[in-house]
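Only one chain is included here, represented as structure tokens and corresponding to the form predicted alone.
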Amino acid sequence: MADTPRTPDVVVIGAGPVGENVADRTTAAGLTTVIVESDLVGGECSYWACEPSKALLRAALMRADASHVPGLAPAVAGPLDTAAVLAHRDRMAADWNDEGQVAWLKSAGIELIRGHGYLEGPRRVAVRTADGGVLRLRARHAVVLCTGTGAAFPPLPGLDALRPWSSREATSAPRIPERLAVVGAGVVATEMATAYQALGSQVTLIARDSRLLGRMEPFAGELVAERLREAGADLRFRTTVTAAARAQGPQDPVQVTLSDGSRLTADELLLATGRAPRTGDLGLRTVGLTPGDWLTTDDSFTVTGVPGAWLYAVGDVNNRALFTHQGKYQARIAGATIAARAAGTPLDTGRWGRHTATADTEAVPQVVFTDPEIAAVGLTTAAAERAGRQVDVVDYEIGQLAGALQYRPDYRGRARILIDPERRTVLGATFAGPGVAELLHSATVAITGEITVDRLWHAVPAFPTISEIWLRLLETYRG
């Protein structure tokens, strides 16, 4: 009959990174996996975050880096290709095609279905398609939400009218604005400003807090704001949009006005003002839970608060942390416990060891690639403070460095170790300086090993390159 479900062993919402990996998993595992998307297959990261955003940051970090280097600087002095810069956002965004993305899926032997996929019950997937119609399924083992999230922006008076940008169209705007307003202190609002006032923008930064960057070591968001400041950007500390209000033409300008009092006039306004889960209409009242709301799990990824250990919320959907390389490690943790449930194995057994997160708390790493890029993993000082875990904190100028001299011979950097001084083991790493992001696994890795400053010593750091900031810590930290 034509509605009876279709009964898949696993159906993932959501096609990003994420939702592909977890179906990867579970395909590989033998199971019969139906990965539903309503957007372009390959989520935020391909088309609208990290790969869009990074390309239109490389030439302006590759120029900040070049404009220090003895008898290179003449040959960076002229303004960026601009046009050369976004027609490379748009090849690494595939020029917002996903025939690669939906290539793959069918090579690895995942059926796509094209729709908007939410909950009609336990284990129970309706899918409305563009036509207008439903196909429902039914999971014989596991549902998987892997709906990431979307921009939360501020509550302004006329908002639909004012038509802001999100990240997605400051990563995907086909034109540089002349003057570009930025809310927020975060890592989209750096990470964008650095790229638009290098593109040729006025930036004007507006940020509530005191600082860049507030859940980082106040020396990262320090060497941010001083590099945009040189850069000519506008930087407007503890302040707040009032108001805000843009006529009805389409390029007619954005009239700001200010906590402070003061007015502005920017082309486009950019609300980098945080992110919410895309749950809103994911049918979560059909199983208990609340629409719009965050969605809590266990260690393997399952939904806490609903019977039988079926439906999963895996990526930036359950708020443990928002990062797409987080995300996918989260995908093959939950695909293998999948299987492993469809299976009847112990969860502690099986080709990928115990099915348990951890990373998403000890040792989350991150790069902002700012100038100069700040790369983090594990605990802050303030993180640690808060936990009540007594730390031995070890600074270094990375600039004293040789290696660094020869990255940039006015280079500015800092970094920042953790130790636990009864273990004496890392508990956290802060890099901030050019060429940093190439430390950042090595201290991912210190703090996951667990391994000791003395058996550091004995990973001997090349010469004359910046990873020989490892051995400056330990000196300094010995004394």
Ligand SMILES: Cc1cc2nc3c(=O)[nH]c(=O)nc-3n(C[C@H](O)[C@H](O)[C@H](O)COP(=O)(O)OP(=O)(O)OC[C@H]3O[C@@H](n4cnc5c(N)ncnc54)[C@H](O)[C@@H]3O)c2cc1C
The other form holds:
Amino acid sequence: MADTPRTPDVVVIGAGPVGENVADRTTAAGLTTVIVESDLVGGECSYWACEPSKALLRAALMRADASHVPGLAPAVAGPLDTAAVLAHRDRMAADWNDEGQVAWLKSAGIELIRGHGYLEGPRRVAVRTADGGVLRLRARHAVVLCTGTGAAFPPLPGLDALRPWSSREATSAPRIPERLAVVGAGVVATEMATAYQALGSQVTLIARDSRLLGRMEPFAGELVAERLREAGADLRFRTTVTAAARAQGPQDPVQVTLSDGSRLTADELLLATGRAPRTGDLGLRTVGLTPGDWLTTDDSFTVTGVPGAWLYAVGDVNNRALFTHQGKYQARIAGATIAARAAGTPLDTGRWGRHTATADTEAVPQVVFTDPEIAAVGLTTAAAERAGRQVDVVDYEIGQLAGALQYRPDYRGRARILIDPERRTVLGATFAGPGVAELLHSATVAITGEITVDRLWHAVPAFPTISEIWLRLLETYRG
Ligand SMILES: Cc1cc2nc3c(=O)[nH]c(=O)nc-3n(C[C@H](O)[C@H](O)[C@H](O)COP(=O)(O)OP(=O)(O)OC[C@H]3O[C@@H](n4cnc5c(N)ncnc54)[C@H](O)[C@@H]3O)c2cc1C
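Could you give the coordinates for the form predicted together with the ligand, as opposed to the form predicted alone above?
What follows is the whole complex; the chain from before opens it.
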């Protein structure tokens, strides 16, 4: 006789930052919630992405700033203390031990089941546990897929024998390779190139495109490329890897052949070439969906094309905005939606819009932690053009601000805002320069709050700070 399945109200598959937040919301709403995790509770962000990558970059970025501040520069000359940086990285990744997060789940009243979760039909979830057993659950109200993404590699012949690094190895490496080849031009490629070049690797970055950070305003990638070159990295644009091979010994280097016919030797090869959804073995066929696909949802994160409003996809796996903060925002909305549907109360799409994502496409903030930092939210000029939206574009060199020169006398950076000429509201902002990360939320508030430039004129930034960029941009716009 088959075991009778257990029947919690909600089953969440994937205990990354997003799954944890969904479970927290549904539990707080009084729904019994089980979370299923096949690896470490905390997900990619805690152990192989945000936390360790930023820990690897912190000393590099601080030194880049400090080495240009008169009186401080000599104190930061010389190489970084690599061992201390790696030890800090280990601490920030909690030594790849999820005890702390497991304790948090317990304190929040969320039940954890370790194992690989998959669907067996509407509302039905099976969990394959480490001992080979299968545990069956039937969710009374909702199943939430929060399984995130994994690295997507290009189809290079002999990939396995190459033992390439993905972002996982790059963020958890026990030592710094002498020579690191990085393939890619996006955020992971540029951040890791910045970190490893500063930590002592000779970095060669190989990019198919003609610039870095191709989804952002062009000046952002240009400034990062300039600094990477000054730091000693070798950047090869409009170039692809045509072949790569590694001899069998663990210490043997990788021989890489490039599309321009040149060759290079590297101790490690990082493939930072994109992400793919972890949906290949989720039992999607049992509910009429295609394994391996990104999951498509409406603005309450209910999966489209599945009848009955019981299946949700939240976080990276829905491909809406692949950031921890956006996934957690989605989790707040999905959690509230599940609770409202369970209680039979109407979905609130009014002033608080508790059950609809309104900031998932128009105002997604992002910081790239390179030298210089890049902070962007909302539309870029190219995105506005693609969308057929007319915008006024306002640029200003941040280095002309007193606050910027106080920060770093050789300050190089640029800001751009996009303004809707009719409504006179800000639609997009990009800041590229040292220390701009903390400036970003002002732009996010301006965009989501739909504040007109006429009102922003009365928001006075303090002197001498980099936030005076707002004043200069508005002055430039007024003419
Ligand atoms: C190198 C790097 C740096 C990044 N830096 C930043 C940053 O600075 N800021 C930022 O906002 N974002 C950053 N990101 C993106 C960020 O990591 C993701 O947006 C975030 O982790 C998404 O959270 P998630 O919960 O959706 O997925 P994940 O964090 O991927 O978690 C998914 C979880 O589901 C589990 N799982 C998958 N399938 C199953 C299954 N079938 N059964 C049980 N469990 C399963 C996985 O083991 C995992 O624990 C970075 C990404 C990378 C790669």
